[in-house]
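The data below hold one chain only, encoded as C-alpha cells and taken in the form predicted alone.
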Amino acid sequence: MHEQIQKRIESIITNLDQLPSIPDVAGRVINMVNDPELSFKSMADEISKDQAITTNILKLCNSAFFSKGKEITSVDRAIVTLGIKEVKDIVVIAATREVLNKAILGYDLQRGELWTHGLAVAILAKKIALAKNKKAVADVAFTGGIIHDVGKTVLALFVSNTFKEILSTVESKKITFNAAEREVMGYDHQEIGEKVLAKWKFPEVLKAMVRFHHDPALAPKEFLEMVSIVHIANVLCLMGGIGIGADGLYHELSDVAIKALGVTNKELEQFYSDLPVVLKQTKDML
C-alpha cells in the first residue's frame, strides 16, 4: 500500500471543500420527496430559488426522454405534468452534470463517458425496478444509477499514478478492480463516493447504493435490494461497452444481487438486450 497516497486521499476526504460540490437544492429536494405531506408548491418554490438549476430543469423537461408531448415552461407546470418523483430525477441530473460530465483519465474515460454511463445505468436500473414490481422505489434506483461512480472523480488522479500496480494486483491475486484499489491506495471509489454523498446530505439508501454497488453482499440488509438493482444495471452496461473504462472488464455479476432480486437468466438476457434502447434514451438527455 502507498501510505503517502493514502494520506493524500485522507486529507481530501477530511477537508469537505476539496470534495465535489453540487447546488444545495438537489439534496434538499431529494430529502423533501420522502415527506408524504410534500406539496407541489413547496417543491416548486424550493427549486425556483436556484435560477441556473431551474433553467437546466426546463430544458430537460422538454427533452425527448422526459417530455410528455406538452411544452413545459415553468417548474410548477413540470411538477403537475411529470410528477414529483420525475422532477426530482431531473433535478439530480441537472445538479450532477457538471461533476460527472468530464474526463476521468485515471479510469481511461474521456469527457462524457462517465456521464453517459451513469445515465445509462440510471435508466436500466429504473427498468429493472419496474420489472421486479418495485415501482415505489424506481426513482431511487434512477438516482443511484446516476451517481454510483461519483467517487471516481476524486480518485482518478491517484488511480492514474498507480494503475499498473492496481492491474497487477487484480491479476496476481484474482480480485476485483475495486478490491485492488483498496489494497494499493487504502480506499476504493465506492468509499470515496459515500463521503461525497455525505457532503451532499443525500439519504442513507443512496449512500449505500454508492458504497456497495460492486459489493452487494456487504450492503446493509435493509438496502440490499436497492444496491442490487444498481449493481446489476452497472455490470450489464459495462458488459455492453457503455462507459467501460480501464476497470470495466474486472467486475462481474454478484450471485447475492441476483438472488436478492429474484432475477432469472431470461430477465438478465432481456435487460441486456434493452441496452440499445437504453443508450438511445441516454443520448436524448445529453
Contents of the next structure:
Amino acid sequence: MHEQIQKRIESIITNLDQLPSIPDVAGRVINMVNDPELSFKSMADEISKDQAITTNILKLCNSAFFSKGKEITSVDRAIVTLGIKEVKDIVVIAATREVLNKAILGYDLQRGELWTHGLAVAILAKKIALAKNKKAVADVAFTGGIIHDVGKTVLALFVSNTFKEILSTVESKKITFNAAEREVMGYDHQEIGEKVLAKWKFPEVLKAMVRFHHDPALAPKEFLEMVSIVHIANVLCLMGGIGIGADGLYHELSDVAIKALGVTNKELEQFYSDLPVVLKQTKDML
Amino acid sequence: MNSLVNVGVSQVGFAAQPSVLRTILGSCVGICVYDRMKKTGSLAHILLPNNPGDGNPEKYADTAVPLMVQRLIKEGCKKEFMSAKLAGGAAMFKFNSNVALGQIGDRNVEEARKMLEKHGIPVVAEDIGGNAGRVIDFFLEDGRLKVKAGGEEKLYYKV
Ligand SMILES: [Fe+2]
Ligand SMILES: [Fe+2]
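Counterpart to the form predicted alone, namely the form predicted in complex with the partner chain:
Time for the whole complex; same chain goes first.
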C-alpha cells in the first residue's frame, strides 16, 4: 500500500472543492422526479434557470435516440412530449458531459471513450430493465449507467503512477482490478465515485449503483436489482470492447447479479448480441 | 497517406497499403487477412461465432470470413498469397462456469480458426485469450500487426 497516495486521495475526497462539479440543476431535477406531486411547470422552471444547459437539452431531445418525431423547441414541450423521467436523464447527460467526456489517461482511455462507455452502459441497462419487466425504474438504470465510472476521473492520475503494481497485484493475489486498486491505493474507483455523487446530492440508489457496480454481492438488498442491472450492462459493454481500458476484463461477471435479475444464459447472450445496436444508439446521442 | 481506419464492433474493414486498420477488442476477435503480393487486407471485428441468420454477416465469425475472402478476391487478391492473424478473445477474470457467455472469447477464436482453415488461409500469428483489452493496428504496407494490451505493445511481422 502506498500511504502517500492514500493520503493524497483522502485529502481529495474530504475536500469537496477538489471533486468534480456539475451544474446544480442536475441534482435538483434528479431529486424532484421522485415527488409524486411534481408539476411539469416547476420542473421546466427549474431547468430553464440554467440557460447554458437548456440549449444542450433541446439538442438532445431532438437526437435520434430521444426524439419522438416532432421537433422540440422548448423545455415545456420536452417534458410534455418525452415525460419527466426522460427529460431528467437528458438533464443528467447534459450536466455530466464535461466531467466525463475527457481522456482518462491512467486507465488508457482516449478522450470520449469513457463518455461513450457510460452512454452505452446506460442504454443497455435500460434495455435490461425493460426486458426484466422493470419499466418503472428503467430511467434510473439509465442514469446509473451514465455515471457509474465517474470515480475513474479522480483516480486516473494515481492509477497511472501505480498501474504496474495494481496489475501485478491482480495476478499474484488473484483479485479483480478494483480490489487491487484498494490494495495498492487504499481506495477504488467505486468508492471515489460514491463520494462524487454525494457531493452532487444524487439519491441513495444511484450512489449504491456506483459504489457496487463491480461488487453486486456487497450491495444493500434494497438496491441489489438496480446494482445488478448496471453491473451486467457494464460487463457486457467491456466484453464488447466498448470503453475497455487498461483494467481490461480484470473484473468479475457476478453470479449474484445474474441470479438477482433471473437472467438466463440465452438472455445474457442476447443482450451481448445487441451491442452493435446499443453502440449505434450511443453514437446518435453524441 | 498513412490513413487510420477505425473498424467498429461487428464491422469488416478493407484497405490497401499504406493504410492502417484499427479496432479495440474485449471478448471479440479481430480477424486480419492479408495478401502479401497486393498489400491489401481486411479486418473483421466479430462479436459472436455463429450467425443465426439475422442478416448481419459482419457480426459473426462464420459469415465474416467468407465475406472478407470474397471481397479481397474481387479486389484482385489471391488466396495463395493470403495469411491471417487473430487477436482478442479475452475472458472476464472471474465468472461462474455455468455462464455460457463466459467462454465466448474462446468460441470466437475457435470458429475463426475453423473458417480460415476451411478457406485454406493459414493463421500465422495469434495474440488471444487472457483478460486484457487489446487495441490492434493492422498495417497494410507489410501486414504487420501491433497489439497493445495491459500497457504493453507487441508486434507480429509474419505474413
Ligand atoms: Fe467500473
Ligand atoms: Fe464501466
